[in-house]
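In structure tokens, one chain follows: the form predicted on its own.
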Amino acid sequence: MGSAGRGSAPTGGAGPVSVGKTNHFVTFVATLAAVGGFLFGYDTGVISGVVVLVKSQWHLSSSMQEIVVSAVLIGAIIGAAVAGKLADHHGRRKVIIAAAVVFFVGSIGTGLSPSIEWLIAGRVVIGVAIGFASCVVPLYISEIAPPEHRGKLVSLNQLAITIGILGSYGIDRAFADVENGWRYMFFFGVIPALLLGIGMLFVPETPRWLVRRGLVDRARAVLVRAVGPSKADAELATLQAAMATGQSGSLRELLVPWLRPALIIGVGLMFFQQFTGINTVIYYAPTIFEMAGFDSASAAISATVIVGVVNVLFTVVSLWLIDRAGRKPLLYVGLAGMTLSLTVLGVAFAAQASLGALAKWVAVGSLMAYVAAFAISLGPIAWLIMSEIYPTNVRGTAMGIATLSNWAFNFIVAMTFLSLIDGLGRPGAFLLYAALGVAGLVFTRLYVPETKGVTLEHIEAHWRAGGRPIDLGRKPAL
């Protein structure tokens, strides 16, 4: 939460706050939100081993199959787009429910499917739901967390990210050779959407948002409970100070010269996460190991569950690192590990032919380290930093637009992977990727601010102060 005085100048400035132990009842509610990100991996990842199944029974070219698996992002799009607003206007909480009634929903009507358009419409169900829980889930866990641990917390998210998709690729394995198995693959989701939709009924609103509303005294009793009775009215008096600029939390609000640079840099982080070539990973992993010299499905599935478990225990070592190292040392070193492995990665498809059966070797420790380089940057960091660099009463508007522009680059890269392999060959797609990540590390050194143990609020005040986005962190907000 953002109390003035927690080892830090009253007006807003960013020194050191003291490190304690994580409240166990914000842990807890930021535990069972993260849920949510456990739907959102386990939905993104399953397609992986769906579609080396339904390909074959569906004879499937390049493009359809490019289609079924960019299905989800047109509905993520379109939550995206909604989810923001929906949680400025109706609360955290409830559209995460309503996030956890749609993967609901969608896990059951993708099993069912009866044809291939059958299962598109039902991708594009549960992408809404998954556009829905990665812009509100990071939201209300920032918004619940102290700023000490807000770090961990909110990354407490992307760790479930990755176990949804390492849950994913061990349900593709167990099922690549069963009869229908792409069916189950789906169904088993309904599992953690009942967790979610029924634990989310027992959770409260975040104090933010209920003082936005103009309910202090269910506020403070959340802050009671999150930050202790002692801190719990200095916490309740900035969060009211916060509020007092009537802000309506309008996109035009978004766009006054002194948010444009939140803005920019939101954006900019979901480019670079989303063009470096991450989703072809988690999409397109055993048909990259195809390609490599894996010459069954559930080899290259196998394969893959490999990725799924580095993609976990380095997402682990990031929660770890996220609140000590700080954001931007852990940017730098994520991305030039992804830029090292992409390149070696385009190389070993370059020299597949003289590399022969050590080309598919290559290949899996390339992934590896790849993903690894990802899980410990850009996979939490950029989630987290676009729910701290915003002001409380236009969040969910700004992490709406950055999300909704996540999902359309997801979109872009997903829908071009296999064409751009088709156009550029192996080593210039993979290559191409690498000098995206080059570009993110500029874009890192120039623009992405250091959030660390920083509170929202003097957040918020740097950028009222017209502070440049690298000062924030090394000097007092005001």
The other form holds:
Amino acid sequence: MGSAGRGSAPTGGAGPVSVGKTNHFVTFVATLAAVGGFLFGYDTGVISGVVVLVKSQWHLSSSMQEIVVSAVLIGAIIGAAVAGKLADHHGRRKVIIAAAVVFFVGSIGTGLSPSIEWLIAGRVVIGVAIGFASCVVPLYISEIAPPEHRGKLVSLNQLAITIGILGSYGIDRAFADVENGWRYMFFFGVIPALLLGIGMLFVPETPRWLVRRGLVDRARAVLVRAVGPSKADAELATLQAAMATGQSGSLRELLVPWLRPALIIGVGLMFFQQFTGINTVIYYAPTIFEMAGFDSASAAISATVIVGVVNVLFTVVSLWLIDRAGRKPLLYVGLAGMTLSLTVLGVAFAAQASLGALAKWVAVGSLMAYVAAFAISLGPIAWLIMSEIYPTNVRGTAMGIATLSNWAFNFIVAMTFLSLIDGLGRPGAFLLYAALGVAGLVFTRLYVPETKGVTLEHIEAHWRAGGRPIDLGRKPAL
Ligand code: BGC
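Given the form predicted on its own above, produce the structure of the same protein in the form predicted in complex with beta-D-glucopyranose (BGC).
Below, the chain from earlier opens the complete complex, with every other chain and molecule after it.
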């Protein structure tokens, strides 16, 4: 296993490094960038409250409601498709600022919507900002973080996503009985967007992107603040050496054989993150609770809020463990927990008639366990590993592909969930997600590398040398 105990190589060195204290500057910029994650979560969750109100105000059919809910996913697919390329060309920081501007405009635009068509278009625009943020925030943080704290710092983004989802439930409740309350639900997004956009004007670009652009003095100045003056020069030399072997970042160059494992890992983790069904819970939790026997909508919604709280709390647990236990142990425990709880949920639906009132409590318990297991594993780790495994020169473009696949998979699951339940029945649908959890365990065993404490440059050298994914972080430095 892991590495923290093994070495205390300088951060610029090849192998794993020891765990020290997190530097305040890096924690500050990572937290600020993670406001992008808050907006991702907030705008994901807010629509559940909005749709209830606009459907009665504008008499929407159920297919129209589905379009209102899923428009954001279309935007996110578009945003993710261009975010990585933009980040490689213009820098990571500028794309986060662009995301903040789009969030700002989208929040005002949707809040002012004169018609349902306008609202849908506004949601596509917000989706573009989500697509930008979901790709570039982890990218920015991973490139500025020291390796021994990278897991925790990048996962601040996931923590912010879960807080954003929970915050949106709170705002939705606060404005649910206010006239035109849905407009305020959207307007609220303006506050974090301003914070993100203005804040990012005052923080630096990542040292890795600066080196790539030949802006060595600026890169050194950032490194002095990020890793301290004593280590800055050694770190800079490592970045320059890695960059010297680099490519220009075109799509064709991404397809070189030695990068293939990294592409498969990135897209594979996104596949399992989405196809084990997390967003059926995030988007449809009240529906699932009603299916399980809660007869009032408000009881089902309260249970949903508890799901949101569990999601936040267990993400905190994950942040604490991720640089200590490592990524793979958490994935094993989390995927096993998700599989088990989905199986219990499926069986509870199958035995609903005989379980009677007990069924709904089994449903609540197993959904809580499922969300907790997701929150310690695939939630943060899919985004984290995606931000770690690609070489600097193609990192933006490659992360764009993984992010795009995440949103495309998310869209497919969201669009098929209710028909899956019609086709396979409730037990069948959840047992199918459980089976995909088992496949996720096999994938983790065979393909997922342990990146705990390993420098990004070492990861790149490992691929170049034709190393196998599962040997990463296991063997001594190349
Ligand atoms: C996923 C989202 C999900 C969220 C829930 C994120 O990591 O990408 O699809 O809604 O976690 O916390």
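Residue numbers count along the first chain shown, from 1. We call the rigid core whatever largest set of C-alpha positions still superposes within 1.5 Å between the two forms. No experiment lies behind these values; they were computed from the predicted model shown.
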Check your understanding: Using the core for the fit, does the CA position of R183 change by 2 Å or more between these two forms?
Key -> yes
Check your understanding: Quick one: once the rigid core is lined up, does R225 have its C-alpha move by 2 Å or more between these two forms?
Key -> no
Review point. Superposing on the rigid core, is the CA of W258 displaced by 2 Å or more between these two forms?
Key: no
